[in-house]
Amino acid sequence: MNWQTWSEFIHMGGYALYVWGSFGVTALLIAGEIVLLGAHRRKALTLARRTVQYGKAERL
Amino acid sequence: MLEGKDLTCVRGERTLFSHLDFVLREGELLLVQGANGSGKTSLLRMACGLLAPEFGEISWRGEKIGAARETYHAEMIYFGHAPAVKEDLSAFENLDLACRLAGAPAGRDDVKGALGHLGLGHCLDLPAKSLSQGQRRRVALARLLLTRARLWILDEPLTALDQAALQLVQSLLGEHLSKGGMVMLTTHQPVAIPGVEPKTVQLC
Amino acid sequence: MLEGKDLTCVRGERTLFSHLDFVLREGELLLVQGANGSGKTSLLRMACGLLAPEFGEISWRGEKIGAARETYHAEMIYFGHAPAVKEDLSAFENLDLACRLAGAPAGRDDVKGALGHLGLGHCLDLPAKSLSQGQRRRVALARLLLTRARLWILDEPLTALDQAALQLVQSLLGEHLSKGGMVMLTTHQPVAIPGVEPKTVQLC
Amino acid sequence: MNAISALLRRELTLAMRRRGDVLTVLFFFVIVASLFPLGVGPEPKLLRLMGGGVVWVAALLAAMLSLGRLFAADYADGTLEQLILTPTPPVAWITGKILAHWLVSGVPLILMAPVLGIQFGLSGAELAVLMSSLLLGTPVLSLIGAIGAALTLGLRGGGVLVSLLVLPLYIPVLIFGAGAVDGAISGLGSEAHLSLLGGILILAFMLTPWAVAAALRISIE
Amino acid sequence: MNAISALLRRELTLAMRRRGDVLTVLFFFVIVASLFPLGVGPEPKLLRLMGGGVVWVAALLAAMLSLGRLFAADYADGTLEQLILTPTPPVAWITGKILAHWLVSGVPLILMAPVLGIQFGLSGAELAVLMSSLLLGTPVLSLIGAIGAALTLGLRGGGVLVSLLVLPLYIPVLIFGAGAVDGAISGLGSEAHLSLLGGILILAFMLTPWAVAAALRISIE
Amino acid sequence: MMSGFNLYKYSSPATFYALAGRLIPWFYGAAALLGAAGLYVSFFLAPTDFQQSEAYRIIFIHVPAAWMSMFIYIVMAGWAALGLAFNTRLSFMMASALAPTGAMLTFVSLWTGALWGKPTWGAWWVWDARLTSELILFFLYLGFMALQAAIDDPRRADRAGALIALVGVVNVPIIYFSVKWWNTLHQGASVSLTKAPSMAAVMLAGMLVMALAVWMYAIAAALSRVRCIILERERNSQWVAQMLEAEE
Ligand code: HEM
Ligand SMILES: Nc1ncnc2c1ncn2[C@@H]1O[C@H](COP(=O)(O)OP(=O)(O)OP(=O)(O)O)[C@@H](O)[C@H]1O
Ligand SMILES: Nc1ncnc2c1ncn2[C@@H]1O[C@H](COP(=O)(O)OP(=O)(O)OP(=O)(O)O)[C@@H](O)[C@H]1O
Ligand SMILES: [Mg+2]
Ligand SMILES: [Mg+2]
């Protein structure tokens, strides 16, 4: 085990900014992409629903 | 009263017309006629103040339109060849913004009502790029329902419209004229407004 | 013989037509009809090979037009919405170059004759930008007088033409058909070619 | 006033709907700035000396290319005539449009500049000077560029033509902007350059809208 | 063959009738290259080191701006469809068009380059290397650029978009072109760079017309 | 009336839509598990480097991201080529779906590299060959996405994007070697990571596990995105209507 305490872990031997900057931003980007994908899916679904309703209305 | 005196129009190297006079009084319809390229659009743009005449002058209620710019523009609406509809905005946004920019914002419901009146009720929120050519022109025409302008200058407002929309526009014109409004119009199609005898300007 | 089988056309996200068949034989005129936006231009461009059908195939003398590209293009002439006239070249240069590029150079006198036939004799050497809309379309149409193509695909060749030019084009078409040529045509105007009963394809 | 705020809102909405166009200009800026090290070589000392100049030249070129968006679309679809025919004084809405253009195409450049500066090895204080010089300078680019954009409306070859009209006028901005960064690098200080840039900004802000209004009248006839 | 020579003649005639456009690109080249001494400062040693790179970057940007002329006019007036419908194989006339484009927009840059090189203090032999590198490199710019021009036909924001597509692909040309000049300046020799440029030219000449043909088919649908 | 091939072509996005829907959770799950394992290796198993101290741990995200950014570009170009060759819409959609994830990973590798460079080289960025080519790769992704965004007609967008992806992939080796050559002619900053031999195995394992995690994540993200694209494109078709009705 490399780390005795949490603060040591957080401190990363003085390189906290760089290490957590890397891992943190990566995590943020991945989370962001997942959120955007969810939004994209909701948008696509509403678009499709609206189109289907239009189609029905036109056929009537 | 809109009055043009001794107007000459030169485009490129050609003189399109010269010594042209016209007067448009309250409740009158002025029809500008002529073949393609005879200068109808040019005359209408002069009347708006977009194009300066080579000679002659145009006045609104006795003042030159260059000098009375702000009051004139507040009382005038122009409808040109291009519909001034932004492809990326929805029909609602387009009309709403057009009213705001003209300095006469309209309520949400009025805007919706105007679009509904022109048969666009079901596509208020579609971006204009997915509207057909005719539908775009209707969005532009809806401004006529909301405007309080006295003078309407309309350049071929009837193109790309189907029969129903055509009737609607004609009845709009009739109503406006009967309330003492003024209309300056060009069109290649026949117009018939009950109870109105149009004055004409013939270009050739 | 030009043959289209089971054609489907998708533009953007809309299917304009599907399962469309047509056959065009020697001496026949095929009239493609339909409202604005119904897909006439799209069908003609498919027939040229400019637009790939979503399904189905088009063949010329039994071979798919994609495979027989060179022979097909050598026997076909297309006239689209845009007149393909360069504004900076004169009428003469435009027509001369069009023939050369199509691989069938014509003599100086033939080119002049064709332009003269279309009433452009007096403006051979004016740059096309000083020609009117109708005159530009005549320059483009003059190619029909010089071409040896069997198949003519014409997209609204009659717009912006006056009565005389209209007659001329119709007689050109009649002559071409009587010599066993083929014509595929769209137009919003009525066409009457003596002795020819057009086939029609109706799009909607 | 109401009309102007409506116009601003409209411009920003349109920019949001056309995000691609905005981003493209931004990445053009980044790419052009990155071309230089590739042309000149990776020597860090040399690059540091060039850094300010290169970022500024890239900003100039990006601003110039983004001018196409300023009036062209409105001209093509007829909105420009309608704007001219509103009762609002032209100078007011023209200023609004230029402001919107700067917000959409100038501000992203300012925000991206430090990233490019780092690539050229500029330090923190130098980056701050680079950003302030851009903050004062890019509005001038939008203001002056608007004149060129208005004059070339509807002309063929507009893109290249506008560069020919506008780039020479951009040169003072370039000199003072890049000079500010150089001053910071060489330790000579950059206040003088920055205050000159501020002066140009005020001058341009007061004069150019009138010139643009005149240019638009000419182009729209 | 006849059709191709007719096409070439046509392109050159059109360029002569539109001399303004050709000159505009040339002046853009000159202005961009001259912006750098203004942005970076007048240090002669620094300028000499940058010279090759800057001239090459300016050439890249000028070539990119001139791409608008390659197919856009023919697309707008319908000539492009007619060209596609000729019996001539597309690759043949596309090569012809690109060649004409290079003659009109690449060759003037080559001829102008020594003047700019002198501004940066390059010597005679170095200028010769600069010109040969441009001679080998600018055709590649036209060839690769044609792909971008063909793909962006008729798209809004085409000008900036084409730069985003094309500039990254130009980078090898920039590196070897500017590298040749640097080699001459530093005395390391420039044969290797020039022969690599030649190799790229041959490769591009053989491959890009096919890609352009495909791109045109896609855009014209 | 419809030939078997046509039927296949029409139904293929529909079946793929459902299939992708079933696969996505598994790929996300695998990504999460592998990611957790990889992070455990990175932070707890891998010992401290005696030269770089803890900063070197960035390698566990940097290298996998760099690998995947290049790999995804190649896969994207492969789908594009398939689409152009066989005219299958699904291939084009896969290519478009991969691009944003690829661009994101390229950015991650640039970002983490910069954050690593500051403590090790003392500079956020140097114009080293590998760095420069990664930057250019980023531009290539952006160009692809910008082109597709600028085209409204999906059919044209697909094909145009596919062509530029292919042109890019032909150019990538040329760009790579030119950049490499450009840099070595001058003296560049040399990247060398000093590592004890015993460390190498752990590090390699960690990087591999993380790379696998990123790989799984990229597949999951691309599949989710392709589902959205299919839905947008096929919203006029029968099966979408049926599917939406079945849901209600
Ligand atoms: C912005 C800066 C950086 C970028 C864009 C970058 C990019 C890359 C790329 C593209 C790779 C994969 C190359 C391949 O596998 O062939 C890579 C691998 C690697 N990078 Fe970086 N890098 C950067 C900074 C750094 C720094 C500062 C270090 C360490 C001091 C570093 C260490 C490594 C190592 C050890 C590898 C794996 C080497 C191998 O597998 O061959 N990188 N980097
Ligand atoms: N900006 C311009 N510069 C030079 N000439 C122009 C310009 N605008 C129009 N013209 C020319 O002026 C003439 C008249 O144009 P105008 O648009 O006024 O005609 P019009 O009567 O409205 O025709 P239409 O019925 O086709 O609308 C035309 O010959 C046209 O070529
Ligand atoms: N490149 C394109 N991308 C997307 N949609 C297109 C494209 N070209 C045409 N369309 C659409 O396809 C439809 C048919 O167009 P087409 O030009 O074939 O009509 P048309 O029958 O020739 O009409 P017109 O009589 O007006 O010439 C129109 O709704 C049009 O908006
Ligand atoms: Mg008119
Ligand atoms: Mg049509």
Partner chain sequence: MMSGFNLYKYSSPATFYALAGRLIPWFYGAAALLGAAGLYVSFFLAPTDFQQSEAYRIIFIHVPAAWMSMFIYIVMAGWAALGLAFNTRLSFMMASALAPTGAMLTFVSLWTGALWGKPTWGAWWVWDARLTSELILFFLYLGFMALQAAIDDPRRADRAGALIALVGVVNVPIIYFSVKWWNTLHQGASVSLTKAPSMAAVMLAGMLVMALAVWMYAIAAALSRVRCIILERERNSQWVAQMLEAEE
Given for the second form:
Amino acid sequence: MNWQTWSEFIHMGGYALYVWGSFGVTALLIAGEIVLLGAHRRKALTLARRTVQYGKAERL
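Here we have the form predicted in complex with its partner chain; I need the corresponding form predicted on its own.
Below you will find a single chain and nothing else.
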């Protein structure tokens, strides 16, 4: 597609809600995945530290 103005680009030929909604949902899911990965990493590091300190692992 070839857009002549920014307004035409933003409106996406009448499909703006679908296109920008899809981008929004994707961005939200990626952000959620990053947050969950950080939480899982912190939990794994905590478990590893406890295992090294006390010599046994806590069940997940």
